[in-house]
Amino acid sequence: MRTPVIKDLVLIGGGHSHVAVLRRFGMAPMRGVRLTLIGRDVLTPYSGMLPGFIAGHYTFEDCHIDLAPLAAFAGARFYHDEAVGIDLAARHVLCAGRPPVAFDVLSLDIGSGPNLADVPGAAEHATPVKPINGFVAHWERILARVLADDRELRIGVVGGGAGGVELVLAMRHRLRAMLTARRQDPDRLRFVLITAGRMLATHSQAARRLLLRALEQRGVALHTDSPVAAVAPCLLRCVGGQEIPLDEILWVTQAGAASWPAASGLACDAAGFVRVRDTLQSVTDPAIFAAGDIAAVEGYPRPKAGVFAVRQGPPLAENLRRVLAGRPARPFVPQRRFLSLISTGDACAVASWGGLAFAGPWLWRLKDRIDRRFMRRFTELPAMPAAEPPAPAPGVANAPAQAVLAAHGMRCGGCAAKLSSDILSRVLARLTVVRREEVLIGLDAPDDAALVLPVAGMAQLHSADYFRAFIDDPYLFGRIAATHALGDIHAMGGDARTALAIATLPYGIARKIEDDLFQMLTGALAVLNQAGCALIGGHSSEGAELALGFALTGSVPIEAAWRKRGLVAGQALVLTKPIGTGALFAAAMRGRARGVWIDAALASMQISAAAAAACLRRFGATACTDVTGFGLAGHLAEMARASGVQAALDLASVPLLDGAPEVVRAGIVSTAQAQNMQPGDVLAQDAAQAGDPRFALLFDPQTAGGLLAGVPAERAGACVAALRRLGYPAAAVIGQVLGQITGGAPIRILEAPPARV
């Protein structure tokens, strides 16, 4: 039996020091300790090597840490969201999107920002390079305008830190290279460096004298001593009166502070950065710590660079341990001299240390070697660890905890696995359920059964799903569940009127249980009260893993019902979502899935059937089912043969979802792709078509997949732009209805040859 959750530890933020965090969690476990990683980016960027991406030396993946498959190495679950407060008396972490996060033990690293809000119009007419992933996307608009453009760009980069200069450089090479192997001129481009005091105020003399001399044989125009008072469009006005035109003004100032830790009530200094012990506590908690840029560490003032957030993760880790063991956390000493290496833009660098100054290309190489080093210990992740961490030894976990997993040896069965009723009280109490006149006793008035007035005229649609989850969140969980359960009866052209909960939860402490169930309940209720469908009721238990499933009933007018076997020779096949599911997390429980992958498969499992069964109706659809456990060939072979035809399919045209093919050319599908390879049910044209991973994800389990119809042919284009502008962007005509079947396979591949994916 898997240990019973004891203590939260909760992560805010995918920064330096964090992923280091996980990665030494992931190595060695806590038994006990359940760990969440709350995100606002999949993908968290190293700073080191941004520099070298703006100038085109790495690819977006060389420099960005995928925190999906990270997270999963360290056991955590990982919360793609935003952290907007914490409430201390609660300990709870607010957040954008779902419900609040409970912690026992806390850690921000949540990275800073430049601090746009003292100078008027900056935030307006100004880009900030931080966060990094916004800064991104700004970046591959200039490069684009650049492109579409022939006529001068100035572009200007407020701020003369060591990121400032790298980032002009950076960009002037880049952009220069790129108009050069066009045949165009690159001396159209202007570069301006401007900054408050003198450049590079932190660093020796003699490194500023050989930046300076990098800066002035590039062209690059420096303003010094110049304070920017305000900006105006495509206009810097300087505290002296300077104007200083520009196309593109790019804020690399002195970082700045969230505002929210202050908000909460976490003592922060006067710029709004967490006060913290030489331990990483907070002075307001000691159950809450703070690393990298959005931390100030007393009597140790350090400057705002990824260096310092680097080394601060290994002691970070250490005493993030020991309180959650009940053991007092050991202060470490921030380094005071620190190895820089700048980058000139065109693959070589400056060092800094002390007074001391060198440059050349063989700096650039040795910053090369570092970077990349410091990448592979989060990307190149040994093999995943063992599901239950090992007993921890004497004095490693404190008495309390001891004594919880001692309590947690042995749980019972029968009803006596039922979760206590001072549990789902508490818990109902917190949720919002909508009503419907014709529920007479639900959850508003418990009894033992609900009671509920039959829908005049109308005839009743019962269904029931139920499985156990495959991802850690549980609020997401209860959300794709939800939609899940409710596609059976819009396949059926119905609307969903109640519900009836099954929920399993994992065993473990009153407090963590109810935390759990009030997650996936408010996540369920999202989705079920946004359909009209009352939760009147259900059943819910301890066991080995969480689960959750409905009991649903629906009504249809019964000449309305669609059934499976109303396909017509002559109609278009349309499909509302892309597949690909079962075979994504798969990838995902072996860390082969990237974040993005999983990302956007969770944003189409949550995407509703109701609006797509609206539309199919208007359009004139005759048979519909949703594509779930036994994939589309299997649904759509029970379609066919109910309807006494023949399909045809396009493998070209069956949308997939991002990654599909990839994890199924390296050889993983879901461990349900055999069991529904159902012999005779398809018939391939030649071995290259069997061969294709689209032909693999025909058989590929769903969950919460798409509606597939049976629509006339006259009418099929029209109806998928109509449930492409309702929301449904990968919704595709995927075949057509042959004539009746007279034996063979009811569905065979069409012969054009496959597209390349």
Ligand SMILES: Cc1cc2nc3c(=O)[nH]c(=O)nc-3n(C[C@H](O)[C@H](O)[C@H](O)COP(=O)(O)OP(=O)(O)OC[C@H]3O[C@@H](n4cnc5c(N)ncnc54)[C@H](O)[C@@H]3O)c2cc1C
Contents of the next structure:
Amino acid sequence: MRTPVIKDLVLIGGGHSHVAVLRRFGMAPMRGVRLTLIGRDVLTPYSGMLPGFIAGHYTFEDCHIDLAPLAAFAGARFYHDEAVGIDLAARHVLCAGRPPVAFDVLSLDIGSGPNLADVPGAAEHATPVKPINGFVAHWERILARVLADDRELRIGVVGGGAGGVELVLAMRHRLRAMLTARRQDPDRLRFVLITAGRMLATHSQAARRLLLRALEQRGVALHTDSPVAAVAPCLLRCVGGQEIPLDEILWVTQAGAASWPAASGLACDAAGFVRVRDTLQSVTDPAIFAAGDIAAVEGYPRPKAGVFAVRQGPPLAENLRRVLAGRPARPFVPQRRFLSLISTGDACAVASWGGLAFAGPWLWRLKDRIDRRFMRRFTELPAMPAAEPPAPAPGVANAPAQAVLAAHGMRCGGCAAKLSSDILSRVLARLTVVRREEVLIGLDAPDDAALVLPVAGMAQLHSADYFRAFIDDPYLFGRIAATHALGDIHAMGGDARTALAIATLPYGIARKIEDDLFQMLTGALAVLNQAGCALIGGHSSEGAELALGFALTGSVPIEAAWRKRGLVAGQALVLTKPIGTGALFAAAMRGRARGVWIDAALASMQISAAAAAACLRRFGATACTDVTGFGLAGHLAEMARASGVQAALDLASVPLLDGAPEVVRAGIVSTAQAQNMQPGDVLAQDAAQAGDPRFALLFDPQTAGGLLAGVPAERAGACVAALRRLGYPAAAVIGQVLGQITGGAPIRILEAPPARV
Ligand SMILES: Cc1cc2nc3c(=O)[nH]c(=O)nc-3n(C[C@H](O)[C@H](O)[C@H](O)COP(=O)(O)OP(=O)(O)OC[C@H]3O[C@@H](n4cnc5c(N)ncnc54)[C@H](O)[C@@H]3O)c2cc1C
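Since the one above is the form predicted on its own, can you give the form predicted together with the named molecule too?
Below is the entire complex, every chain and molecule, led by the chain shown above.
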């Protein structure tokens, strides 16, 4: 049984300091402290390797940290979302795409971005280098443009700091190498660096001299003392009146801050950076920390550079721990001098340290070694730590929390496990529930039971689902549990009308239970309300783990109800969503799934089946089911047996979630896989087919899986095209319905077509 949550530590942004915090909390968890990371990007860039990526020395994966496995290692919840504000009074982080996230202690490491707002036209006609993921997409367009266009192309970088210098040299190296490899003239590319004052203003004369020479030798035109006054399409206008025509304009000027920390009321400096003490605590709110570019440490002005964010990681982790444990934070003095290794694109670098500077390929090799070692700390994580730290963190368990911990393990069951009515009524008062006229007594006038009128002329559908959370995110879990439950009603061709919710909340202090319940029901209601399904009551209790289920009623004209037994020989089998959720989440539990895979799986699980069901009906489907716990093979076998037919599956056509075959190949499957593999359900052609990871995935249990239907073969192609247009991009014809079953397996796998020579 898990330790009750006593305090919430929320980290906003997966920047260079927070990755260190996550690693340290993973190595030594704090019992009673729940970590949540809110991150706009699943993959966070490591700034030191970005120029090397642009220059073509590193792949995208080489220079990005996958936050999902790192968060899993730390035992942290990863909310892939963007923070847009802080409600300081309510102690909530406001997010773009989910309900507010409660915190006891908060830390910001959200970086900075070049400031485009001050120069007219810059936002419209220039490309900022940050956020880096947006820039990477633009960089790919530049690569394609250079190849597609054989005219002269002028590429300009605005900003003469280390970032701008590295960027222009890296782009030059990569683009020229690309053209040379294709026997095209690399000299048709022109590179220009434009800077307001002098280049590398915060570096020594010696470093400046070396990099000026590097730019000159490589033919990069330099415009110093040329502050840009305005940007027009393909043109820079400088303050002195000079005009610089450019085909691509990239913006790497001084770092600017996001506006929301200051707008939320946090004390910030004139540029919007969060003012923090030498302990990294906000000068006005000691429970809020900031590190990296977004922090302005009082008394220690420093340039905005990743090296400071990296160095702040360990003291930030230590001070977060101290404050969570009720102890005073310790001061941290950032270093004054730091070694800058500025790459020149072609596997050479200039080292700048105080007044000294050196250049050479050996410095690039040194930089490469340092950077790769840094990345390994976050990509090659130690084996997952035990789920629970051995002892309560001293100080975390304050008086009320200690009472919870003491009671933990000797909780009452039965009716006494029911959630307090205060919590429930406070949560219900904050929720909005769709109303239906046939509901006479629902949540708005609670009684012993809900009172609902039958819908004239309709048959009623009833179904129930309940399962424990497979993700540590009550809001998303609520959304997925509701989507999953509604799948049964849609698979019968019906409309969902009412829902009763059955919720289990982990033991804890009232404030935390209330927040989890609110998050979970907010997610569920977003889905139920959109389906027009009224939540009319339910039951909630405390238990070991977060769990949620629904008893749903729906309606369907009796003659229109789809049955599993309606498959007809000759039909095509259409599946609306990819499979693989069971294996992917089994891998995620072991920290073995990539963040982007889990992100895509979660997105797929939230797609409602309603539009798919309506589409399948339009194209003449006669039988339908939703693919859930028994896996694609189990559900198709049920349909085939009930219909008295045999089904043929084409393994190559079954849509798979990204990463699912990889994790199966690595030997990771869901715990339900073995029981789903019913001998005799599926006939493989040969041992090779049976050993194919795609074959194993036929038995993978699905959560909120797609609809599987029998559709007239001649209309199946159009049906799939329509489904894709409706937002089911992986919809596919996966096989066909054969003739009557004459014994043997209800499903057989089609032979793979001969390989093309
Ligand atoms: C081309 C270039 C090269 C550079 N090279 C170097 C170098 O070699 N060495 C060096 O020391 N510095 C370098 N820098 C500077 C360096 O990039 C920054 O100083 C560094 O990235 C700051 O780190 P950080 O932890 O503050 O934030 P970041 O590394 O920017 O991380 C911020 C994180 O927060 C997330 N985030 C942002 N906003 C939100 C939000 N609202 N909600 C949730 N999440 C959010 C982002 O997704 C990201 O994961 C370079 C900069 C550029 C532009």
